[in-house]
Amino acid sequence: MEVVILGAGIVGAACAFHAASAGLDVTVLDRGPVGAGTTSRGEGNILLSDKEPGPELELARLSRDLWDEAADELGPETFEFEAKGGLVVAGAPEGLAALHAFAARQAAADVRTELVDRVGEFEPHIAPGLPGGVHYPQDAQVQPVLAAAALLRAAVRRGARVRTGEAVAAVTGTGGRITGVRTADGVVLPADAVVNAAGTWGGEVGRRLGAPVEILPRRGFVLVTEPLPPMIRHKVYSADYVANVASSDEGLETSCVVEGTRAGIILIGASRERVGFDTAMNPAVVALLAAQACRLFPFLRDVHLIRAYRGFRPYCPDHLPVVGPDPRVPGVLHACGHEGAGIGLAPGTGALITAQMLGRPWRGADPAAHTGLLPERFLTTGGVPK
């Protein structure tokens, strides 16, 4: 089977990695360099502590023991894979209830979970007086680019080819299947298969391929310190984070992400906010995540920033990632609408599409199962989910 992969970011890139692991003849296809758009400006999260009970968490578990298997493969070191752990925070009584509840649905779900009434254990220079929160042994974090590209090399070492610089402007077809893709070069690679990894572009490649899908830029930013000494342990967040990632609201939405590095520096985020394509600096949001940082993290008052970067996450409505065939053109599969979970859910998605083509289980992920990702939900409502 000839199969074009249309993005090479992380999740074209375990797409890739996936299908020629299977022998399938693998083809990635992207208009810019290796990783360069929603996963070079992520914080490489692979996180289970943020996802409710359901088909999302699902695909997160799955995901996380293939990211256990691509660093022993692969080598922890070549993406810095950190299997470090999370640590939500709750900063008031109530809140700390409410995520105790939430913690208790996903043990239920078989994720591990641990109730810490004393916060400061695992963080030492956490701000005093926090009420609690919980620990998640299976976060883990990875160099997004670096995971990307290392995916790709060993998809290429397995026969797959990457052309970077060339956009998709078609496909060729007959009797209503997809038998190619033409380039805006005009060039036609031929396929039996065509899966849509384009990131915040999904919903216009899509539209390209004629099964439209309703994935929309939702921007983001993260801030970058200076190189520090070890000073942050786990992937620390507050509680709040889990209701904003939830959240439809196109206003900006903020919450406190904290976490270190391999390289010393730390990442600060989240924002969350519908603005199109507006890549504009807004110095007020960076005011605030600072800030916020800065009130769960005494310590980064003394800190310098050296650099605050955005990028945009797709979001589906449904905050439901686009993963199997399109019914409507045969040959078309969709591997896109992570939102900012794309770098954790990429494993699973890549097995999940090559066991979607092959017909049958491969690595864990059984195409009869995680229906709730598929895009038969869009069939009815013109590309928005039901």
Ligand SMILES: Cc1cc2nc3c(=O)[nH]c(=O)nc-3n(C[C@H](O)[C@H](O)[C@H](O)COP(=O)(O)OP(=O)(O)OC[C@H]3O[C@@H](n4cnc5c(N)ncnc54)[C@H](O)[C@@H]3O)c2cc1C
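We have the form predicted alone; now please give the form predicted together with the named molecule.
This part shows the chain on its own.
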């Protein structure tokens, strides 16, 4: 079976890794270098802690296991994999009660949670006086571009090919079935299956393939400090973050996740704004993130910000990724719209796409268990968008 994967971000790389491991004939096409899209614009959080029970959490749990497998196979060092755990803290006693209730529902969905009374014992430099929090030992971290590059390299070792070029149109045969992809330079890559892993540009690529899906951008800024000796042990964030992730309000939301990385820098991220693809700097957002980080860790007041960057998270109107075959164009599968969790969800997505192409479970991914992510949810029975 010949598979063409459109996009060499973390999601496309993970799809290539699993499909090639399953023995499929894989070609990855990207208009730029590996991981240069949103994958290089985010952080590397692999979180269970921020997810409500539901289809996304199920994919996240599968993904979390597959990250462990990938670390075993490729070496945790190759992409700075660190299973450091997350600590969610409440700012006030009412917040703590809500956080505990949230954690109890997650625990019922098989997420490991530990209630923490004295957060200072977990994080010695955290602000004094916080009422408590929850520790999520499964939360982990990777360096996204290194991870995408490592997965793609492993796919190439298993026979995959990587090409540079822009996908412009589908080539279809009888019954509207896809038979290939045409690139901007007029080359046709033959394919039995085409995976739309174009992230934030997945909407446009879907249109070009005759299988449109609505993927929208949600802007985020991340702050990077000067390198420091280790001061922060976990991913630390305040419980408001959970509310923001699930929110579909317009406008700006910030609630920062603070974490140290192997290189000694501290990452503070990220804001969420719906402003289309506006690349303009927003100093007010930077100030807000800085203020929130300093409230969690007062020592940060004297630490220098040396860099900020921004990216556009790809999201679907219902804030769930779209993963699976498109009923309108046989042979097209979507793997995009992961919003602020595409790094964490990538291996699970790659395995699920592979299972869907094989028509049987693959590495713990059972197509029958993840139907909530299928494109059908946006389509009426006639195959047109709802």
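Quick caveat: nothing in here was measured; it's all calculated off a predicted structure. Positions refer to the first chain, counted from 1. The term rigid core refers to the maximal set of C-alpha atoms that superpose within 1.5 Å between the two forms.
Relative to the superposed rigid core, the position of the CA of Pro229 differs between the two forms by less than 2 Å. Once both forms are fitted on their core, the CA shift for Pro128 between the two forms remains under 2 Å.
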